[in-house]
Structure formats: structure tokens, C-alpha cells
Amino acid sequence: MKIVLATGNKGKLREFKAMCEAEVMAFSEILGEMEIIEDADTFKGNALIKARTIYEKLADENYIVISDDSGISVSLLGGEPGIYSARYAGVGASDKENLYKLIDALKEKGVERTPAYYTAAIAIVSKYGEYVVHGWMHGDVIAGTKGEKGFGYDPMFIPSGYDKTLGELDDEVKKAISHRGQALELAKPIIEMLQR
């Protein structure tokens, strides 16, 4: 069975391809570009919406569709940006615009550093049913940026037990501790089972 990733996010696609031993292709390689409305109120709900939509559009039982919905939550801000992480600064906002909106929100609260966590929900849809797994990464966000690596909010997030941001840490370290990496480790046995 072929694995299709239900995302148009190049950063996520790069991470998934690096973490999966199997061949992974983006849905756009088969179906072209399309907009999927993510209107659930949880990461799990949005991941399922994307995976179900692409699986139905493919209309082929030989595909396993994987999607994730992920984001960062800051307790001081009532959990923001949460499920709105990719559009925190508005629909169509760039990673940098979202990042700087969060930095501004921290500055408005008068803090330089505060606890936060990333969540990743990975949904897997195939002819055998639907599965969802979660991964988390806890740490702090800072009211500034450090490092050029990663994407999204990585330059402002310091994982617990580290003194550097994800924007400064090597990809191998990030892969080992990331929310997406943890969720993918849980998803791998399910994907392997479905491919038998």
C-alpha cells in the first residue's frame, strides 16, 4: 500500500519523509493543490478531517493516508495559539508573521520566557479504519528568536532539558524529542500493520 501525506506544508513533508522508512508522497503529487477546511475544535479532529478528505478523493483502497495537525499552546495566553497556530496572524499568514504575533503577545504580557508545549495529532485512514495518535513536547517560549533551523515557532521554543531553541538544535536532536517524532513513533507500528 502507498502512503500519502495529507499536507501542503513543506516543513512537515520534509520531517515526515525523514522519519518514515517507507516512501511517502504528498497528496498534491496525485491530486494537485486543494484547500481543506479544518474547522474542528481539536488537533485530532482537524487531522481526521484532512486524512478523510484525501482518502475519499483518492478513491483507491491501495492508499494509506496520514495527516497531522499540530501547534503550540502557551498557558499564559489561555492556550493560544493552539489549533490556530498555522493561522494565528490571520488566514494565509506566513510562519514569520505567526511567530512575531506570538512574540508580541508575550511582550504585551511583560514576559521574556514562559511555559508552552507543542501537540501533534497524527491521523491514519485506510480501508481498515481510522487511527489517531498524539505526541507532545514541553518547554518554554521566549519573547524573541534564536537560530535559523526548523520552521514555524521553532526559533522561539526551548524544549525542557535544553538551553537552546529548536531553531538552534541539530535536526537529529529535534527528531528525537519532537512532538511529531513522538507521535510518528506511535504511528509507525500501525502503518506497518496496515501494510501487511
Second form
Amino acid sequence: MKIVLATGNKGKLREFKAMCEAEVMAFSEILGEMEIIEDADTFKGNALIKARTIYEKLADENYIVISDDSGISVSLLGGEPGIYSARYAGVGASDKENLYKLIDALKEKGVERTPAYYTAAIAIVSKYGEYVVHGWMHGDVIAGTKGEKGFGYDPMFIPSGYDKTLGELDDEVKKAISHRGQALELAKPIIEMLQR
Ligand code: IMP
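Got the form predicted alone; any chance of the form predicted together with inosinic acid too?
Everything in the complex follows now, all chains and molecules, and the chain you saw is the first one.
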């Protein structure tokens, strides 16, 4: 069974490839680029849409498709951007535009630092059925950026128990504590079972 990732996000791909012991490839290596409409109202729903769409397009029972739908939620902003994290500054917005929109939203509220958390839903679709697992990472967002590491909102996110942003912390630290890392730990035994 071959593992295919249903994501085109370069930051996520890099992290998945670093975290998975098994060989994984991006769906675009087989199917080319494709736009998937994610119109569910939960991370879980959108993760399933992505994994199902790619599994159906591959039309081959030898594939296990894994997707990740994730985002950041700021309590002070009523949970925004949440499932809209990838398009917070508008459809097609870059990671930088989304990051600065969130910084502006914090400045408008007059806060320098406030609690936030990342969520990741990982969906696994194969001929044996569908599974979804979740992971979370809590911390604070700041109204500015520090560091260049990671991707997306990482330069403004300080994980609980640390005094640096994910833009400053090593990749290994993020790997150990991240929402994606937590969800993948739960997904691993499922993937191993499906490969037997
Ligand atoms: P998705 O590809 O529709 O799941 O969008 C996820 C969006 O959430 C990304 O574009 C990022 O803006 C944000 N995001 C998710 N995970 C992370 C992370 O680990 N670091 C920084 N931003 C993230």
C-alpha cells in the first residue's frame, strides 16, 4: 500500500515527510495540481473532503490517502480564523497576508499577546474505510512576528511552556509538540494496521 498526502501546502508536506517513517508522496506527483472545494464547517469535515476526493481520483485500492485540515483559533476573536485560516485575508491569500491580517486584528483589539491554539484533523481513507484523528497545540499569539522558521502563523505563535515563537524554535521542537505531530501519533497505528 502506498501513502499519498492530500495536501498541496508545502509547509505541511515538509512536516509530514519529516514525521512519517514510511515513504509518502504528494497527490500532485501523481494527479498534478487540483483545487478541492473545502466547504464543510469543521476541520474534520474538510479533512474528509480532501482525503475522499483524492482517493476517488486515484481510483486505485492500493493507495492510503492521508489529509490534514488545520488552523489557528484565537479565543479573543471568537475562535477566528479557525477553519478559515488558509483564506483569512481572502481566497487565494498568501501565508504572509493571513499572518498580518491576524496581527492587525489583535492590534485593533489593543492586545499584545492573547491565548490561541492550533487544531489539526488528519483523515485517512483507504479501501478499508475512513478514520479521523485530531491534535491540538495551545499557546499565545503576539501582535507581531519573531523568527522565520515554520510556516503560516508560526512567527506569531508562542507554545505553552516556551518563551519563543515557532518562528524561532527548532523544527524538532515543533515536531514534538505540534497539533500535527500529536494527530500523527494517533494516526500512525491506524496506518500501520492498514498496511499489514
Ligand atoms: P488548510 O490547508 O486548509 O488546512 O489550511 C491550513 C492553514 O492553517 C494554513 O494555510 C496555515 O495558515 C494554518 N496552519 C495550519 N497548521 C499550521 C502550522 O503548523 N503552522 C502555521 N500555520 C498553520
